[in-house]
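For reference, the chain that follows is the form predicted alone, supplied as structure tokens.
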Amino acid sequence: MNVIIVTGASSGIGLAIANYLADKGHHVYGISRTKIHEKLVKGIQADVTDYEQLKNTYQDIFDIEGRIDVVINNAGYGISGSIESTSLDDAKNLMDVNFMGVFHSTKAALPYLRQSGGGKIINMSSVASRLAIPFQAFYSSSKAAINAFTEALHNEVSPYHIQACAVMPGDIKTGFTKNRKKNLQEVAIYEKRVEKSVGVMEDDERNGMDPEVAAKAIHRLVQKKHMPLYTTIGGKYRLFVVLHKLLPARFANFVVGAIYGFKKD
């Protein structure tokens, strides 16, 4: 039995997630700005671009529950568009959100974490993040930040029994495509690219993976002794993974361009 915090848990994967944990027996508590109404998971409204507000939060469950195991950081959302057009105020929102929150919530957890006798922090990136997709360059960037954050933290926290894992999951049929946040003005010249390749990548997700995949991975992680550095959620996209690992850099890069970049329009 863990007492186990979820951000971004009022729909998609944080949902998901929390609730199968929580069906397990867990205690788990669902962070998002959004109150959240499950039967069996405590919602508690917080943002986790606020670092003050994270920080009393996790003092609250600590008092309530007298420990904290599992810190699942999840909350985030993408942008789309090509990256002149991309104002500077959504890019900025979009890191506040999807690599400030992931350090907030990791810096008010980690005192809890350690009095707690050690415990994990699961990071939720994305193959986005090894595999950079044109017109979603701010997504990739902040999950590739997770990737660099994620393996900096286990080296610092792991005297103290505190375990960290970045988790990249494919493609997840989830209100995620539906929120994606659209740049309102497009340099003319990108439209029909940026449309063709946002189409794609839509009906990708449209076509994914269950978000109940995601959650049974992340138990797997929740109950491991150990847990990996990387796990990568669905079997066709570890094979990418892999394959972008062995491919020399230039090719990988020009045949994700060849799905997504649609160069030629």
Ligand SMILES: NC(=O)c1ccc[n+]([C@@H]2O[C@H](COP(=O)([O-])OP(=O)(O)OC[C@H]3O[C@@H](n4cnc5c(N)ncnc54)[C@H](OP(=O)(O)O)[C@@H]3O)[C@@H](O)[C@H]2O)c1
Contents of the next structure:
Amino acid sequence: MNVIIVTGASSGIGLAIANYLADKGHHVYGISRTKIHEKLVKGIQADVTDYEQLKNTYQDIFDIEGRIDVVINNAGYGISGSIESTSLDDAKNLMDVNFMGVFHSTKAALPYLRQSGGGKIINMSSVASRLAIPFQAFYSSSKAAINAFTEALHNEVSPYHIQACAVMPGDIKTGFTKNRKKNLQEVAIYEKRVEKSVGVMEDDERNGMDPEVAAKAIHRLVQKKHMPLYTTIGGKYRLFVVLHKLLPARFANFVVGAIYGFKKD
Ligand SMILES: NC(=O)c1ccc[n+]([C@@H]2O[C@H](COP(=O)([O-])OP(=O)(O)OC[C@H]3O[C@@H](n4cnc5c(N)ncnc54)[C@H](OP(=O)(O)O)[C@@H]3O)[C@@H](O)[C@H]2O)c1
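Let's compare: the form predicted alone is above, so bring in the form predicted together with this ligand.
Below: every chain and molecule of the assembly, starting with the one above.
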């Protein structure tokens, strides 16, 4: 049995992970802004943008359980629109939740993971961290930042038996699609391209994998003695990531552009 914290556990991937791990007998604490009403998952209301809230929450969990073994930094959302039209506030808020949230949670957890003799930090990245999606630049950037953070983190804390892993799922059917904040003040020349591009992405998400696929992948990571630094969820997405690595950067980016960027009408 491990003591496990999952951020963003009120819906989608986080909810599936929390329930799956709790069903396997782990003590699971789910963090989100809205209250979780699950039988086996202990829900705690907190916002990942508020470091003090997370610090107090993790201290409470450690006081109750006497240990914290695994932290799954999953909370996140998407925004879409051209870079030119994205407001400064929308870009900052996105980075605050998706990237700073991971930092806050990691910083709050590390002292307890060390006191527990070691543990695991699993950060929810995305295939979009590798294949940067036009008109979703800030989302892709937030996930690329998580990858770099995870690599540095792993080397800082592995001497204390703490491992880090960045998980890159492909499209998964969740509330993510309806929660995506769309820029409603798009610069006119981009409008049609943004609409088409985001439309392609939304279709992929609506026809995406079941969140349980991600839950099972995370469960395998929890069980592993040595986690990989990266793991991609979804067969075809693993292929995309490998191809992206092998192809010349300019060509790989051209292919992504052809799918999601669309030429001028
Ligand atoms: N769905 C996909 O295709 C896909 C693909 C790759 C990666 N991902 C990543 O997977 C993660 C989960 O996404 P999802 O698809 O499950 O979307 P979702 O259904 O919209 O779930 C997002 C979760 O994040 C929580 N959250 C958002 N802002 C928060 C904040 N400030 N503080 C605390 N919790 C917050 C939400 O809870 P509250 O609103 O209750 O706070 C919710 O539980 C995200 O990091 C996303 O980027 C998703």
